[in-house]
Structures are given as structure tokens and as C-alpha cells.
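As a starting point, one isolated chain is supplied in C-alpha cells, in the form predicted alone.
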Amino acid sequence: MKVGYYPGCTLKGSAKALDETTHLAVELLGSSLTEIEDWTCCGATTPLTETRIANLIAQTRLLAKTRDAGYDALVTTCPFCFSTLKRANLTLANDELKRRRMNTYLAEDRRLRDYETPPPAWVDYSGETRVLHMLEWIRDDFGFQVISTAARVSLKGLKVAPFYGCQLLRPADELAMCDPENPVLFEEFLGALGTDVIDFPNRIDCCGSYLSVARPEAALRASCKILDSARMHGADTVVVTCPLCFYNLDYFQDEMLRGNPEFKQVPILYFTQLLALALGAPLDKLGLDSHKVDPGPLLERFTVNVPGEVPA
């Protein structure tokens, strides 16, 4: 299966560490990811209206561009991008009226693009591009056993709490990632890395999401509850897939500490940072300088001098 990589907007800005360690980890596995050319924002959220479909334009263009470039699937690490693109894809595959209206609009739009010479013809899109989250792709394309075998650094003794958040699992009938109430995919991935996986009840909660902009106090409370739960259950670190979860859980910890001197800070890690570390990447390749709560002291004891070159 030939896949195209879609980083999304945030991974080229505030979440560069997620993008860079995604590429690094895949290279350490002996493969590579090629970005879809001229990609644009996916829209960030799934359209909630049934009557106005203009907010499906960005997703349809991206999915069709992926198909036209010869890829069988689109892979992304961001749960918001994953959810938005996969749910739009299902709409285009299953709703004949919306599919016809979208293709009619984009065919006319393509003809009006006089800045492209010659403007390529629009080929109707019907939902044929698979949309995969990076965890799915790693599981299905490499296999967790291969990840375990390829690991060059033992993470045994590192107690990690996997945090799914609210975008990766729901709605379950559309995203089909895992059981939304009792997921196992993230745990299996972290187990393959040799970590001690902590089961904590708040792993499928919402961190406050975009309320960090409109009502930061609400996001702070939600995030604090998640971190308190993880720490209470023995976690050394909370591991996330989502840039917004990372921001809410990491950025607000100074304020949590100011409001409660007994609060214990918890380093937050992207799952690709932990994967790259296990595969032999040194700490200075993991983008740890972007963290509010420095995970360096926690991770130093899990690094060893290993032979071989690490991709720059």
C-alpha cells in the first residue's frame, strides 16, 4: 500500500516536534514518508451542518489530490486531521447527493483556475482514498512485533499513561479505531516499546480542547483532572497523539502549580518522541526544547550509546 503523509497545519508550527519525530522514527524503521504536495488545511473540525456543504471543499480536494498522486491512503498523526478527513471521506462515499454537489462544484472550480497551465481536469471523487492514523499505519504496515524487535533502547521501568483524548475514538462507528470505552491500540503500541503501561480511567476524557482559547479556566480544570489521575495511578509521563492535548496538558501546568502547591508536574510526550527514543534517537533529536515541563531528566536514564547512524 502506497501512502501519502499529511502533516496538517499545527505540525508545521507549534507541534514541529510531532512532525519531526514522526519522520525520524519512520526513517529509523528503514522507511520514509512523503508529504502530499501542495496540501492545505483540512478545516480542523468536522462539519456539523447537514445542509451547507461548502465546508467539505478542503477535505475533498485533499483526498482527491492524494488519490491523483497515486497514493492508496493518506496517513496523518493529528487526531483532528484524522477525524475530519475520515468522516468527510465517509460522507463522500455514502451520501450520493453531497458527493454529486461537491464534485460538480470542484469540477467548475478547477476549470476556473487560470493560474494552473493547463488546468487539469477534475476527476470525480467518491471516497476511494483510505484515511489512516499513524498508530493504525504502524500497526498494519510494520506490526507492533517489528517495532518491539527494532527497539534499541529499553524503556522497561518507564511508567507511561496513554491519553487518547476525544477525537481519536469517537464517533466509533465512523472512525473505527478501537472500542471507545475500552480501547487497546495505544496500550499495545506502548507495550511493544517495552514501557510499563498505566491504566487510568481518564485516558478517554477531553482535555478541554479549544476551550483553552475561549475559556482557558475550563481547559485548565479538565487537564488538571487528567494529570492528577495519571499521577495518582503511578504514571511518570502522559503520552499523547494530539497537538492540542499536548498544549493543554503541558502548557497549563505552571498555572496548576501556582493554584495548588501540592500539584505534581507530569512530563507530556508525543507518541512519536517515545517511538524515536526506543529506536535509538538521542534526546537532542526529539524536540524536547518545545516542552514547558522538561521530560529530559525523566528520559536520560533510558538512553544508551548505540552503534549506527541516526538520521539528521
Given for the second form:
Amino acid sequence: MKVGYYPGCTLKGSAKALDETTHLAVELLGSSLTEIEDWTCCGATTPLTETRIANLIAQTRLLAKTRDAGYDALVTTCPFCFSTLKRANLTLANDELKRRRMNTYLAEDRRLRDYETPPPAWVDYSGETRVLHMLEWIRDDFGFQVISTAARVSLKGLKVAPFYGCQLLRPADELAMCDPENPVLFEEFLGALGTDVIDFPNRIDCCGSYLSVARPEAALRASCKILDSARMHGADTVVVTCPLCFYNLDYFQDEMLRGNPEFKQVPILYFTQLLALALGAPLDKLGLDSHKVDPGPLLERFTVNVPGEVPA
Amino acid sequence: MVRILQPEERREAVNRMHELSNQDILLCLQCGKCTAGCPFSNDMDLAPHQIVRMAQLGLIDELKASEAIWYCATCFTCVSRCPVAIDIAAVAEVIRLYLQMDDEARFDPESIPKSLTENAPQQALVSLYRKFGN
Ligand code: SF4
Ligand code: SF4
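Pass me the form predicted in complex with the partner chain as well; I've looked at the form predicted alone already.
Once more the chain from above appears, this time first in line as the rest of the complex follows.
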């Protein structure tokens, strides 16, 4: 299966650390990721009103482009991209009217845009590209057992709380990756890294999502509740897959502390940072300087390498 | 006081909601599971199950005036727990769409202070503008 990597806007913007550690971790696993050429924003959310057909154009164009470049699947690390593209893909596969509208529009659009050279004919897209999340791809292509064996650094004793967030889980019938009430994928991944995985009830909650921009008090309360719960259950760090979960849980911790002096700060990590660390990446390659709450002091004791060659 | 609409008017509002949101709101049992699970029901002036009930009654003006439709984070907790799979995020999105159709009520991105947008991840801005501004 030939897989194209789709980073999405946020991984080239505020979440560069996620993009870089994704590449780094995959390289340390002895493989590499090829970025799809000429990609655009995926639209970030799924349109929920039936009139908003225009909100499917970016996804359709991207998925068709991926197919036309010879890839069987698209893999992405951002849960927003994953959810948006996977749901659009299902719509295009199953909803004949929307599929016809999208393809008609894009075929015309392509013809109108290119004035000089006649473009290749538009080939109707009907959901051929598989959409995968990075966690899924790592599990299926490498296997969590392989990660376990490849790990150079023991993360034993690091108490991690996996936080799924919304877009990997729901709506579960469409995303088809995890049980929405009792998911295990993230726990299995973190377990394979040798960490002590904390079970905490708020792992499937919503961090507030984009409300942190428009209704910040509501998002702050939601995020604070998640962090308090993780702490109460003994977590040293909360691990996320999503740049927006990261922002809401990390960036606002000073404000949480101002609101409640009892609040205990907790460093947030991307799953790819932990993976790269376990595979032997040095701390200064993990993009930790982009964090508000510095995970450095916590991670320092986990950089002692087991015997073997240390990668540069 | 809840307004009571004439049957015709109510039927039309319900049909339009059904058509635009693709949600069969008449199936709602008012069990309240959506509200119990919604992380923002405490911030809303109308709880999620009340949003659905108002939509069943065709009370679109009341929904347009509510704050609740701006507190939905499209987290899909409600739909995943609803016994009849009603997606309230879609219902709220249709109400916001109605507001977009009324010119004077259009969402203005400039209304959000720069201090809240400048560090936000790109995905937050794109999804916010799409969800609030459709
Ligand atoms: S969970 Fe579903 S059926 Fe129950 S009140 Fe909410 S929308 Fe209605
Ligand atoms: S999708 Fe909206 S209404 Fe439903 S649980 Fe989430 S925030 Fe509440």
C-alpha cells in the first residue's frame, strides 16, 4: 500500500513540533513519509448542513489529487484533518447526489482554470483514497510490538494520561477507529512505549475545541476539568494527538493557575514526541520550546539510553 | 411562556429543519442523555434536549435568539449517546445558518479580539469561522 502524508495547515503553523516529530519518529522506525504535493487546507470541519455543498470541495479535490498521484491511502496526524477527510470520503462514496455535484463542479473548475495547456480529463472521484490516522497507520504498518522492540529508552515509571479528544472518536460509526465510550488504541500505543498508562475518566471528553477562541471561559473550564482529573489520577503528563487539544490544555495553564492557586500545572505532550523519545531521539529534537509548560524536567530522567548506537 | 404555532407553520419549520440538518428531530424522546453528556450544557441557556424540543415545536425565533447555539463545540458526544442518534451539532448549525441568511445577524470575524486569535492553532480559526460564519 502506497501512503501519502498529509500534514495539514496547523502542522505547518502552530504545531510544527507535531509535524517534525512525526517525521522523526517514522525515520527512527526505519521508514519515511512522502508529503502529498500541492496540498491545501482540508476545511478543518465537516459541514453539517445539507446546503453547504461548497464545504466539500477542498476535501474532494485533495482526496482525488492523492489518488491521481498514485497513492492508495492518505495518512495524517491531525485529528481534525483525519475526521474531515474521512467523513467527506464516506459521503463521496455513499451519497450519489453529492458525489455527482462535486465531480461536476471540479471537472468544470479544472477546465476553467487552465487557459493554455488543456488539462487531463477529470476522473470522477468516488472515495477511492483510504484515509488513515497516524496511530492507525503505525499500528497496522509497523505494529505496536515492533515499536516495543525498537524502543531504546525505557519510559517505565512515566505516568501518562492518554487524552483522545473528540475528532478521533466521534462519530464512531463513520470514523470506525475506536469504541467511542471505551477506546483502547491510545492506551495500547502508550503501553507499547513502556509507559505506565493512567486510566482516567475524562480521556474521551471535549477540551473546548474552537470555543477557546470565541467563548474562552467555557473552554477553559472544560480543559481545567480534564487536567485536574488527570492529576488526581496520578498523571505526570497528558498525551494528545491534536494541536487544538494541545493548545487548550497547555497554553491556558497560567490562566488556570491565576483562577485557582491550588491548580497544579501538568506538561502536555504529543504522542509523536513520546514515540521519538522512546526510539532514542534527543530532547532538543522534540520541539519542547513550543510548550508553555515545559516538559523538559520531567523527561530528563528518561533520556538515559539503553546500550546501542545513539542516533544523531 | 412557550409560543404555540399553528400546525401549518410548525410543520413547515420542522420539515425545513429535517431537510437542512438531515436529523429526524421528531424521533427525540426527551430522555436527556444528550444534556447529561454535553460538556457545555452548563454554559448554555437552553440545554441540548431543549434545543431539540424547541425545534420540534418549530420555535425557530427563540432558538435564533438563544446563546446555546454558540456554545456547541461540535464534539459529537450527544449524537454518540442519543438512543435515536440525533446530531444536535447539526441542529445548532442550521439555526446559525438561518442567522447567516438574515443579513444583519451575520457573524463578524472581526468581533473576536486579536489576543484570542493570534496564538490559536490554524485549525481552530478555520473551524470557528466555518461553524460560526458557515
Ligand atoms: S439524547 Fe436524543 S432522544 Fe434523548 S433528549 Fe437528547 S436528542 Fe432527544
Ligand atoms: S455536539 Fe454540541 S450539543 Fe452535542 S454534546 Fe457536543 S457541545 Fe453539546
